[in-house]
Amino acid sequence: MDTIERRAPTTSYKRFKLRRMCGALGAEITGVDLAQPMDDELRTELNSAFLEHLVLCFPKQNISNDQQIAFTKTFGEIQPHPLYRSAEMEGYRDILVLEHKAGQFFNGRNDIWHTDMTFKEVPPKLGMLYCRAVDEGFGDTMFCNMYKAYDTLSEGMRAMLDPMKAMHSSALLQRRNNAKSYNIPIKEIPPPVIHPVIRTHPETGRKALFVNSSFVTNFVDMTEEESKSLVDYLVDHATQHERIYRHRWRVDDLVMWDQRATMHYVVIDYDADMHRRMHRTTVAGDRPF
C-alpha cells in the first residue's frame, strides 16, 4: 500500500515567485523574463526550483526562436532529436516542431506514455517546450513523477527491479511515423541499447523508475512477452492519478522537465480543425547508472 507523504516545505527564491501546481510535481515560475540573458545566480536558483519540482512553467513568455535556443543552452548542450525531421525549420535544426494542424500530426501523436529518445546511449538531461498555437483546454501534457513511482513500489518489487536492465529501442517510434504519409518517413534507426531499470539521478542521487510504454521492449534476459505484462504493470503504477500533473497549455509557456525523473503524454483530445504547434527543445544529459 501507498504511504502518505508528508509534504515538504518549497524553498523560497530571490529572483522570482514560485507556486507549486499540485501534490506530484510541477510549479509555476514568475517574475523571469526568458527574453533576457541568464545570469549564474538565477541559474543556479532556476535549476534548484527544477531538481525539487521537475517540471516548470514560464507563463506569458514572449520570446524568439533564438532566445528560446538561447536559455536551453544555459542548462547544457542542445541534442537535435535524431529521427523526428517533418517539420523542420530552416536554419533551426536545433528546434524541434511539433505541430498538428488540417488533421495532420507532424513529427507524432506522442499519445503514449513516454520519456524522449531513451533509444539512445545518452538520453536527454531535459525537454522544453514553447507553445505557439493551441485552443487553452485542449492537447494538454500530462507528467508523471518517476521518483515517486519507485518510491512507493513494494520493498520485494524494488529488491526485484534494482538490478534489472531493459532494453530500449526506436522502433515503435519509426512506426508510427511511418504510418503517416504526411510525415518524412524514418528509414534507419540505431541498434537498441541497454539501461538500469532503476535510475540513480545524477545530481540529486535519488533513484527513479526508468521503464517507458514507448521504446522498452524487454527486460534483458526475458522475451518480449515475458515482459509485456511487468511493463505495462510499472507504467500504470506510475501514472496512478496521485503521480500526475495534467499541463493546461497557453499560448506563449514555456515548459521544461527532467526527463532523468519523468514520464510525459500529450492529450489527443481535439477534432481536426485545431491548430496546435509546439516548439522542442532537449539538452543532452548523461549515460543511466
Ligand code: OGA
Contents of the next structure:
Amino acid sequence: MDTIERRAPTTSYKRFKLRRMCGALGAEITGVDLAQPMDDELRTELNSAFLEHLVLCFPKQNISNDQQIAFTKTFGEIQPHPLYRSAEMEGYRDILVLEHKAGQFFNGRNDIWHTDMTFKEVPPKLGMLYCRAVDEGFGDTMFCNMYKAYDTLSEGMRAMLDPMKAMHSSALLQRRNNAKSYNIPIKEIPPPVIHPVIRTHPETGRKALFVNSSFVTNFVDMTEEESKSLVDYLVDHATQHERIYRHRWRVDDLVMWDQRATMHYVVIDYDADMHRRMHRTTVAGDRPF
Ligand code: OGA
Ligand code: MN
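If the structure you just shared is the form predicted alone, then what does the corresponding form predicted in complex with this ligand look like?
Everything in the complex follows now, all chains and molecules, and the chain you saw is the first one.
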C-alpha cells in the first residue's frame, strides 16, 4: 500500500508559523500580531504564503478598525463596494459590516459560490473578513481552489475554454438584495463587463478558472440559456470536495483570500436567533487577462 506523506509547505518562513489546513488550499498563520505595523520582510513572507495557499487564517487577532484598514493596505489600495452603501460602517467607509441577527441578514447573504465584485472591470485582488461574532460551527465559509479547478479539466475542455469570455453583471446581486425589505434597495447597476473565462494570475503566472454563479450571466456570443449548463458544470467542478477548504469561524479570526484564484460560499445553517458579524475589507486588483 502507498504511504501518504504529509507534505510540508514548500516554503519555510522566519517570521511566523504556517500550518496547511487541508490538501485543497488554506493555511493557518500563528506568531504574528496584525495590530503591529508590517515591515518589508514580514509583508514579503505573508504575500508569498498568500500566493501559495490562497486562504490565510490568523486566529486570535485583537485589532481595531484602523488596524484592520492598515493591515489591508499593506497589500494594496482599498476598494470600496460600489453597490452595498448600506453595509458601510459608520465612520469607516472602508469596512463593510455583514451581519445576521434575530432572523435578519443585513447586507447580503452569501450562500452562493462567488468571487467578489467580478461585475467590475477591475475586480478585487483580495478580501479579508474579521470575525466579531459567531456561534462556532455555524455559518462556516467555504473556499475553493480555482487553479486546481482549471488543472483538473480535460485538455479538450481547457482548449475550448481558453479563448472564451464571459459577461459579468450585478443584476442577480441587485435582485437578491432588493428582495429583502430591510436592505436599502440598489436602484441602478453598472453595465455588465466582459472577462476571460480562464485568467492568468498576475503574480504567479498560473492559470485559473474564472467564472462564478453570482455574476456570470452568459458567455460572449452565446445566449443565457446556452451558457447556463456550462457555467453550472464549471462551478460544480470547481467546488468538488477535493478542492474546498471549509473555515469554521471563531471570534477574532481574520481570514484573507485571493480573489483571483478562489470562490467562496457561506453556509447558512445557523438558527434564526444566532448572531454572526463580519467586518470585511477589500483590496483592489488588476484587470483580468
Ligand atoms: C464576503 C462574503 C463571507 C462570509 O464578505 O464577500 O461573501 O463569511 N462573506 O460572510
Ligand atoms: Mn463574498
